[in-house]
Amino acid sequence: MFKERCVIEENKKIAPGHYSIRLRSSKISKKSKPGQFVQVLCSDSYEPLLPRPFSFLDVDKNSFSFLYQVVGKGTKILSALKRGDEVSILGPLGQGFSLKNAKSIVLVGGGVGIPPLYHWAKECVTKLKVSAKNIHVFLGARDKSLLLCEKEFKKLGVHFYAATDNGSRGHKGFVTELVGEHLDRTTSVGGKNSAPDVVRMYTCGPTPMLKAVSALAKKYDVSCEVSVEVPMACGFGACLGCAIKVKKDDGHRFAIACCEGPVFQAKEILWD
């Protein structure tokens, strides 16, 4: 990981309360992987004191971007920064997504959990040479204005499905309802579940959605990687503030999400 003062190349509003920021850094961008994140110190003062974690949205040779929602003092300060300003960045951090042979890839995202899935989809199509027609993207939001990265996903040529709470775009209801219907169509052959050889799922978003996607993965016996959303104060395992409960033999243990994750196998996580 690297600690750098990065120059802002762009910081723009893309949806109500949501911004996309691009920062110049050849070191961080070259080492970043989909599913990893950076810790951002939003201010040079002592308030707010702690950095904020943000997953990569996109990277190129000399810069990277992430998407954030204004929810408190730190992100409000971040939203006011302009091109040419600098921020302190630590990264890349954590463990990202992995790819094994699969005939179909299913991505399920919601809210600010959508960006790392776009990063992963782009990586699969442009670098790992996965056919876009074999990638199915399911996004959920309260309203169509919050279906983040929709244009970017469609530009990749992947199959795109949307669900909104108010029915303003796509299916009216939970995105997991669409995912369940898709798995019904694609994982049963002659009444025998063949999903382990067919589908590989990836998900990031609000915890209730992650829990529901994990339940679907178990039901249809498909491999699923989950990028958890938990508070992270340091980003490298020192503060122990991002511990989550995971399986260990017949019991459980606590895994440190910022360094052992944030990506975990769905079957490892104990949601309750």
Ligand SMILES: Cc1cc2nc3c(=O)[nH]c(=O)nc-3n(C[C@H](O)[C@H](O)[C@H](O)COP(=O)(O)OP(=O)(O)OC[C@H]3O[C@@H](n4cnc5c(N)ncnc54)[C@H](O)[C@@H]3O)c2cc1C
Contents of the next structure:
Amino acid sequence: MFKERCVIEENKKIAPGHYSIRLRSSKISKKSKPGQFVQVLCSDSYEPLLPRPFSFLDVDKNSFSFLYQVVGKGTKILSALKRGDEVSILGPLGQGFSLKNAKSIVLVGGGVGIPPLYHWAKECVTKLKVSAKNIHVFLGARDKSLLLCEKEFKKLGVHFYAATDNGSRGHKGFVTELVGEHLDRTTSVGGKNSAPDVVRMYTCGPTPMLKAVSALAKKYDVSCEVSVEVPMACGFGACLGCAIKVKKDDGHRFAIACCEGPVFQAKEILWD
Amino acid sequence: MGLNLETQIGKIQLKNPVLVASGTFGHAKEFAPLIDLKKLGGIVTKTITLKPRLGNPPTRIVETPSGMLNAIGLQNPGVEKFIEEKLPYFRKLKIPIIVSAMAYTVEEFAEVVKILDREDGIDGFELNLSCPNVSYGTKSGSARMFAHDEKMIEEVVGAVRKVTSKTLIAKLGPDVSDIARMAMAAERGGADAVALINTFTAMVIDLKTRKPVLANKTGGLSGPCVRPIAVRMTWDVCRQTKIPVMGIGGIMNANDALEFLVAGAKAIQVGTANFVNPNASIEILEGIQAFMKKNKISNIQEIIGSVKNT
Ligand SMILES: Cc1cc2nc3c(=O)[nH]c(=O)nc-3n(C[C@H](O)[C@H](O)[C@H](O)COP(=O)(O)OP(=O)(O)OC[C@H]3O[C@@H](n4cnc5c(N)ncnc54)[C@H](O)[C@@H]3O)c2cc1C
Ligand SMILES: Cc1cc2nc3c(=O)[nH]c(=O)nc-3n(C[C@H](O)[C@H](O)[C@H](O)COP(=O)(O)O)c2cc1C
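Moving on from the form predicted alone, please list the structure of the form predicted in complex with the ligand.
Expanding to the full complex; the earlier chain stays at the top.
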């Protein structure tokens, strides 16, 4: 974990209301793992007061990037910053995704939950030597313009499936419907595959989607990692503000999402 | 020019007046990769209770203009696990460690402190009489905070005083009509110092759902928005009590800290600022040193209580 003032190398609009920003830091980029995030101080004037969390989209040797949607004060300020401006960054933070032997990887993303899944897919293909053919990416969005990272995923050569609310690309409806069909075809619980299950799912996006994907993981008995999005203050375990209810023995406890997560095993989370 | 930043809270000799506030500094370890903890004047731990507490369900925090609301609900491992798992790390830092403790009854307060008092590496206790985010479960069922009642403050401080000879600090809450009277009650009870302020009880409502944003409904307001009130309260208390005051509330930088010191606080605690800038406490310390150099002040005591009331 480092605290640095980073120079902006690029900050550009990539879709309606969505920006991709690249910041210079060899320290942070060297240590970052897919699923981890940075805390960004959008303003030095205490307004907004708290830093904002964003997941890594991509890293190279000397810089890292993240993709953000303008939703409020902080992201609005961020979107007005220019190449050469500096911002205070804390990171990398949290626990990222993990890979145990899996024959097939299924990624399910929606909205600004897509970027960390792209980072993970890229890592799997380029560093962890997972064949792109064994990676299945399912993205959901309102409109095709919000299927973030579509081109980048396709460049990796992974299987790509899309669902949009308005039918402008792929399946018209929920992405989880596509995922259900896929698991039906490829898992033994689905009954059409005699091979033992070595499917592993990863999901990040709006909470209703995370819940639906977790339910599918349970139904088809596949392991699943979920990256949760909860309001955070510090981002490194000092305030205990970002609680999430998880199983403990027969009861529950509140895990701290910024340092124990944001990636959790789906079966641990107790959704309300 | 040699600078002397030493100051005293009860029996604790502090090498400088910059401490970190309870509940805003994790268990200190979280900050180790970022700052040199040994430079701090001292650390006040997250509040510890007799039994472990799970804390409140989410949502626990929400940002407000120049501030934040929290309702963490004193999530903590309980006194035994604290001693076993957290205290050894604090001990190794070799800086003053003040353990914050909270309980639901006078007897339980004394019990928690008695257990902690046997341990090495604790320099003092801060009694959290003012957490707004837990129900105190009195017999009548109505939540009653110790810090809201002079008699209760005097009684609980008195009871704890009997079980420890270490420095005893009463942490007061701001939701009272006359905080100086609360501080005087702590003084009568035998407190060595008072720390103020804890957070203000406050609420944010989500207009879409018309529900309070926090699951606990109300939370504690902290951050720069509370600072002027905290300075006024510090000033009020310093004029009316003899025991030292630790000033807390919205301190973001050295100038903020200096206001409290000028108002009469013998030391200050940095809270919410730790979330915004993990290095805030050290930068505040360095800023105070720079201020002293610039103004040719060699001893921090020349600043403390130097407010001109006329
Ligand atoms: C671990 C983690 C990783 C994240 N990664 C990304 C990312 O890669 N890209 C990205 O665009 N966003 C990401 N987010 C969400 C992002 O942090 C918020 O969108 C951002 O903090 C909003 O700041 P703001 O000041 O613009 O909005 P605010 O002014 O704070 O809020 C504007 C509106 O959005 C709502 N809002 C704010 N934060 C959230 C939230 N976390 N969830 C739902 N609603 C919210 C508020 O209630 C308000 O109505 C991530 C969040 C977490 C916890
Ligand atoms: C997230 C959070 C948790 C806190 N937890 C505690 C606590 O456990 N015990 C306590 O005495 N005060 C607690 N406080 C109050 C602070 O110690 C401090 O009194 C208050 O926040 C005002 O200072 P600030 O504006 O600098 O944060 C907490 C504050 C915050 C923001």
